Structures are given as structure tokens and as C-alpha cells.
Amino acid sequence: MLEFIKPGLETSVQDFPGRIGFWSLGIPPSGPMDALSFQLTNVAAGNAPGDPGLEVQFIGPEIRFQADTVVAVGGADMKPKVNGQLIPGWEGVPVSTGDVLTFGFAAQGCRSYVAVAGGVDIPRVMGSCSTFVKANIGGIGGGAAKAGTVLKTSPSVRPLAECSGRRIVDAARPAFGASWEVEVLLGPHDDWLTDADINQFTSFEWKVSSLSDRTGYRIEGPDFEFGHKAHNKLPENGSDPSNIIDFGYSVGSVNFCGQTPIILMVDGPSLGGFVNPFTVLSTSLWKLGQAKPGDHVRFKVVTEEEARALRADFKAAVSEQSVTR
């Protein structure tokens, strides 16, 4: 069991791929913002990649272990310590009853992940343990951890001795910084922009706004012209060039709200009345999940074939082939 002495800024339970099958009802998948780090951390702890674990945002919690187990911490480096001693990231570390895990502040990236051998044991809501705070669904009573929260853990499928010392190879670990290159596909509404708009979007270095969260990431930069289709549309589409009759969104849609692009994240809306000229690849969304306000982002258009290759690489990374001892 895990006892929260301090909850951190926002520490929530997530699993992967999250709450699937309820998008038509307006309920998003939720799950980890950085699905790559989340799954790798689980693998390091000896779990299945999607098992329930903790997402830690900016400032980490203080957790006391109430039983002997193995813990792994990955994602943004928050200098995790057990009983005041630094522990390695991306590695299964044995802990004993009464040991205390603490964190510092995220210097690069903004989200760390904590996996305990066996995973967190909480009820599933609509098939998932993931937390959707804005609707009070899943997780710890629909929200984040609080001081005094106690979470059960499931039995490990591996002996703890086998989980201890499992380490993600250096080549599989994601790199963090203040500048990110994020892959996108064109569409579905790229024909609402001019060629100059598309070139501007992919050549400009956009700044991540402080008005960004698990719902959407706003980026700051120059204005767009919008194309013939946006300026010559039926009135029911709305008056602004970015307006359209309500349209179903996907996670990763680059939603143009007037002149402000907003990348819809894992807790984002399922539909709305704005065009989406670009879509961030599901295998690239983790980079935005680690981007802090003030970080810079460049977008790179890829082909569908390149997107499929990146997806294959992603699946291979979050597997046993990334583990050494």
C-alpha cells in the first residue's frame, strides 16, 4: 500500500490506453499525458505497459510504502529519493516497509511517472482506472491524491527479486529539453488554410502558452490568412474563418480557435465548431505532454507511411526488448 504524506501539485492515477469507447458520449480517454514514459516506467517495474500507475506533475508527492515492493520512476527528472538518497530513474528499485519516496521540482519536462510492482489497485470506471478530474471520473474518487490518501497495490505477476534491477536501456529513454519537434499529419481541414499558412505553421517556432493543461495545449505565434474555403462558406459555419459546423475531434487535433492553435490532449473535447488543419501523431503526443509553458515547439509534416513506421517503433520501444539488468 502507498500512503501519501504530501500529495504534490497534482498526482493522479492513470492507465493506458485509458477510457476507450465513450468518445461519442463526450468522455475522453484520459490516461497519461506522456504515454511513452508511462509505459516504459511500468516495464521497468516488471508490469504490463498499460498497468495503473501515478502521473506526477511539476512538483512530486511524498509517499510512504506500507509493504516491501519494487518501485520505478521515469519521465521528467524530479530527482527521486528514497529515505533521502537519490535513486536511479527508469529502473526497478527495491523498497522496504516504512521507506519514503520524495521528489524535487521538474527541471526539464514536467511529468514524472511512478510504477509499483503489480500496479495500483483501484476500481475501474467505464473500463479504466484513469482520472478525468474535470468530470470527477475514475482515479482516486474522481480526483488527484490528497495528504492521507492510501492506495492499494495489486500482487506482482513476477517475483520481486526479478523486478528489482530491471532497467530501461539508454537508447529507449526519451530525451527532454526546452525545444521539441512534433510530427503531424495534414488534415482533416488543411484545405481551409493557404499554402503560406501551412508553411508558416511548420517553419515557425511556436511557444507553449501558460494556458495549457490536460485538456489542450495553446501555442503562441503569428496569425494566419486562411484560404478561400474559410472566407467563402455558408453562414451556418459561423462568421470567423476558423469556424465550421460542429465536427468530431480526435486526440491530437490541432484546433484553430480563431488565430490560436490549440492541440487537443487526452482530456480534450470530442467535438466543436473549429477547423483542425493538422493532427499530432499519437506516438508524438508524449512530447507535448512534457512541454512546459515557455518551451518551444516546431511541427514536422510526415506521410501516412512515415506515421505507421513511427508507430511500429513506438510499440517496439515499450516492450521487453527495452529492458536490461
Second form
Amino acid sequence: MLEFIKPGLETSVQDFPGRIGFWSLGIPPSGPMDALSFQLTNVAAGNAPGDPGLEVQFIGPEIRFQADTVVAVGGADMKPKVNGQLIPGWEGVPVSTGDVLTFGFAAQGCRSYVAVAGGVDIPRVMGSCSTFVKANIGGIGGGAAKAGTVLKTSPSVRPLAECSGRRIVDAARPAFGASWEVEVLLGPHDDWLTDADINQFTSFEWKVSSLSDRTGYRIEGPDFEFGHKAHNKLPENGSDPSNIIDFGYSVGSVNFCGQTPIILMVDGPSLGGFVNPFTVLSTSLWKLGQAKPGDHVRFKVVTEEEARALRADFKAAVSEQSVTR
Amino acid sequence: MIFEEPRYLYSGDRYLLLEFGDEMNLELNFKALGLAETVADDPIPGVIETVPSFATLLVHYEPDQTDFHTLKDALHERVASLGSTADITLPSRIVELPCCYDDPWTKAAVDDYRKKIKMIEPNPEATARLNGLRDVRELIKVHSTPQYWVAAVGFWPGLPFMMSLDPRYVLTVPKYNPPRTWTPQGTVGMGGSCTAIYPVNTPGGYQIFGRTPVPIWDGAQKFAPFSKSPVLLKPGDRVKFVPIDAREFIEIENEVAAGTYTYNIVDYDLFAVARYTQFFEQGKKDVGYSAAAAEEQSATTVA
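Beyond the form predicted on its own, can we have the form predicted in complex with its partner chain?
Whole complex next, starting from this chain.
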């Protein structure tokens, strides 16, 4: 069992791929913002990659272990400590009853993940333990951890001695920084922009706005012209060039709200009336999940084949191949 | 325009967006819902779920099991087998929702906006005036007469986007700019020609002029219609608003709190597009979209 002495900024239970199958009712998948680090952290703890674990954002919690177990911490390096001693990241670390896990601040990235052997045990809501805090869906009674929250853990499928010392190899660990290159596919509405607009989007170094959270990431940069289609349409599309008749959004859509692109994240809206000229690859979205306000982002258009290759790399990383002892 | 052939667009590496056209036309929504229905009944390998909207269907797929091109071909076959829109028949429940129009709660939200954000014309007077209606009484009549078609659900969990099914009773209003910071739970409002209900208290941009005491979102899933999900209204449902006064609102609110409220839902109905189209064409020939017609016509049912 885990006891929260301090909850941190917004520490929530997430699983992967989250709450799937309810998008047509407006219920988002939720799940980790950085699905790569989340799954690797689970693998380090000896769990299945998608098992329920904790997402730690910006300011970490203080957690007391109420049983002997193995814990792995991955994602942004928030300098995790057990009883005041730094512990290595991306590695199964044995802890004893009464030990306390604390965090510092990350120099790069902003979300850490905590996996305990066996995974966190909370009731599933619509098939998932993931938390959508803004709508009080799933998680710990619909929300994030509070001071005093106690979470049960499921029994580990591996003996604890086997979970301890499992380590993600350096080559499989995601690279962190203050500038990110994020792969996108063109579409669905790239034909609403001019060629100059598309070039501008992919050549400019965008700045992540402070108005960014688990629903969407706003980026700051230059204005767009918008193409013929955006300026010549039926009135029911709306008056702004970026308006279109409401349609279903993808997770990862680059949603042009007037002149502000917002990348829709895992708690984002399922539909709306703004065009999406680009869509971030599902295997690249983790980079935005780690980008901090003020970080810089460049977007790179890839082909379908390149997207497939990146997917294969991602899947290979999230596997036993990445583990050493 | 309704496209001769649908357009199949990339929407990332896990989604395909199918466009049936680029106008607000119920026929396009019937196609999207018809296609969603066939995919739900007889799944296409690799498809996880679909999201129908006004003129489009978003298809979420597992790229390890299919790819864009295979999926596009499979969807195209399904579109062909749907036949003409007139042949589409959709299961469609009729959900009655009591609505207190010109209510004190949405008025308070509008007053708050007028005080803190922008001095706009108050509702429901603004909606009545913009649609050439005599007064608020006439607005209530025009808004509560037709059945509303749930064309899509989303943006926020459980939020229905609905269109009037009766061409004689269509209202049109602009949206707020900037949006409100809060809207009471159960608020009924309009943006463009679309009617929505706010499942919970959220920010919002629609003109607001009524409120239902009946939850359309039940997070605890304690009422029977929520056994499968916390969401009441699904794409393809029809909603009929029943005007109530503030006293009845409180009574129903108390029943809801006590858990004794019974939802009024007709669950066995089908919606035949051919029958509807016939009605629609007749309706368009009748005089007036609202004011005069509202006085002459009584409630009309379709299908």
C-alpha cells in the first residue's frame, strides 16, 4: 500500500491505453501524457507496460510505502529520493515498509512516472483506472491524490526479488531537452492552409505556452494566412477562417483555434469546430507530454512509411528487449 | 455540398476522417450514423470505435491490425452497401426532457457575464428578437415544439449537439465571444442552429435560455438509463423538450436527488429517413420557419 503524505501538484493514477471506446460520447482516453516513459517505467518494475501507475506533474508527492515492494521511477528526472537518498531512475528499486519517496524538480521535462511492482489497485471505470480530473472520471474517486490518500497495490506477477534491479538500457531511454522535434502527418485539413502556411508551421520554432495542460498544448508563434477553402465556405462553417462544421478530433490533432494552434492531448475534446491541418503521431505525442511552458517545439512532416517505422521502434522499445539486470 | 464520393482523410497514424460533404444538412448526418451503425453491428478488422458528427465519421483504428488504405477500401464498400440515404433506417430513442424556459438560473449566469465580462442583450429576449419572434412566450413555443435530432455527442463528456427535425421550427443565433466562464448544469442553449444541453457546470459559448432538472450525465450511474455509461444521450437519439415552470423544476430536482425520478424514454422506435424526408419536403413548403407557423401548427411527430 502507498500512503500520500503530500499529494504533489496533481498526482493521478493512469493506465495505458486508457479509457478506450467512449470517444463518440465525448469521453477521452486519458492515460499518461508521456506514454513512452510510463510504459518503460512499468517494464522496469516488472509490470505489464500498461498497468496502472502514477503520473507526477511538475511538483512531486511524498509517498510512504506501507509494505515491502519494488518501485521504479521514470520520465522526467525529478531527482527521486527514498529516505533522502537519491535513487536511480528507470530501475526497479527495493523499498521497505515505512520508506518515504520524495521528489525534487526536473531540469528537463515535467512529468515523472511511478510504477510499483504489481501496479496500483483501484476500481476501473468504463474499463480503465485512468483519471480525467476535469470531469471527475476514474482515478482515485474521480480525481487526483490528496494528502492522506492510501492506495492498494496488486500482487506482482514476478517475485519481488526478480523485479528488483531490472533496469532500462540507456539506448531505450527517451532523450529529454528544452527543445523537441515532433513528428506529424499532414491532414485532415492541410488543404485549408496555403503552402506558405505549411512551410511556416514546419520551419518555425514554436514556444510552448503556459496555458497548456492535459487537455491541450498551446503554442506561440506567427499568424497564418489560410487558403482558399478557409476563406470561401458556407456560413454554417463559422466566420473565422479556422472554423469548420463540427467534426471528430483525433488525440494529437493540431487544432487551429483562430491563430493559435493547440495540440489536443489525452484529456482533450472529442469534437469541435476548428480545422486540424496536422496530426501528431501517437508515438511522438509523449514529447509534448514532457514539454514545459517556455520549451521550444519544431514539427516535422513524415510520410506514412516513416510513421510506420517510428511505430515499430516505439513498440520495440517498450518490451523486455529494453531490460537489463 | 454533398460529395459524390466521400473523402477519406488522414487524421494521424491511428485515425481516418471520412467526409460525406461540407454543409450542415441532416442527410449527411444520417449517412454518418448509418455507417457508424453498420460498423458497430459488423465490425471491420482493426476498427476500435467511430465518432459520427454532422457531416463526417472519424474512425479510430489499431495500426497493428490494419492500415489507412485497407480501412479506406473496407469503409468504401460499406458506404456503397448503405445505398441511398433514403434507404437508411436507424434505431432512435425518443427522450423527453422537462425544460424550464426563461428560468432564474441561466438568467443569473447571463447577468453575471453582463456584469463581469461584456454587456450583451439579455436572453431569452435576444434569441426571440434575433429570430423575429413576438415575445418570449413565442420563443418557448417554437423551441419546444419540434423533436431534436442528436447529431453528435462530445466536446465535453455527454454533451449533445442537436438539430430541429422540423423545418418550420428552426432558430438561429450567434455564439458568445468571448465565452462564459460558467454555465449551470442542465442549461439548454443554442449556437448557430444547434441546440445543446450542458451536462455539468462548464464554460460555454452558446446563447442560454432554459434549464432541465434531469441529469444527462450521471457519474455514479445510479439511474437505469445510465447502466452502460454515465452518458444519457447518444448520436441518433431524439429529444423532446417539455416546458415546465420553476415550481415543477424544483419538484423534479427533488425527485432526482431522492433517486425516485423516472426517465421518460421510448426505446423501441426506428427512424426511417425516407419517411422523414417526405415530411421535411412538405414542411419546407409551409409558410414561415417560426413565428406564424408556431401559432398554426401543433406538435408533429415523425417516423
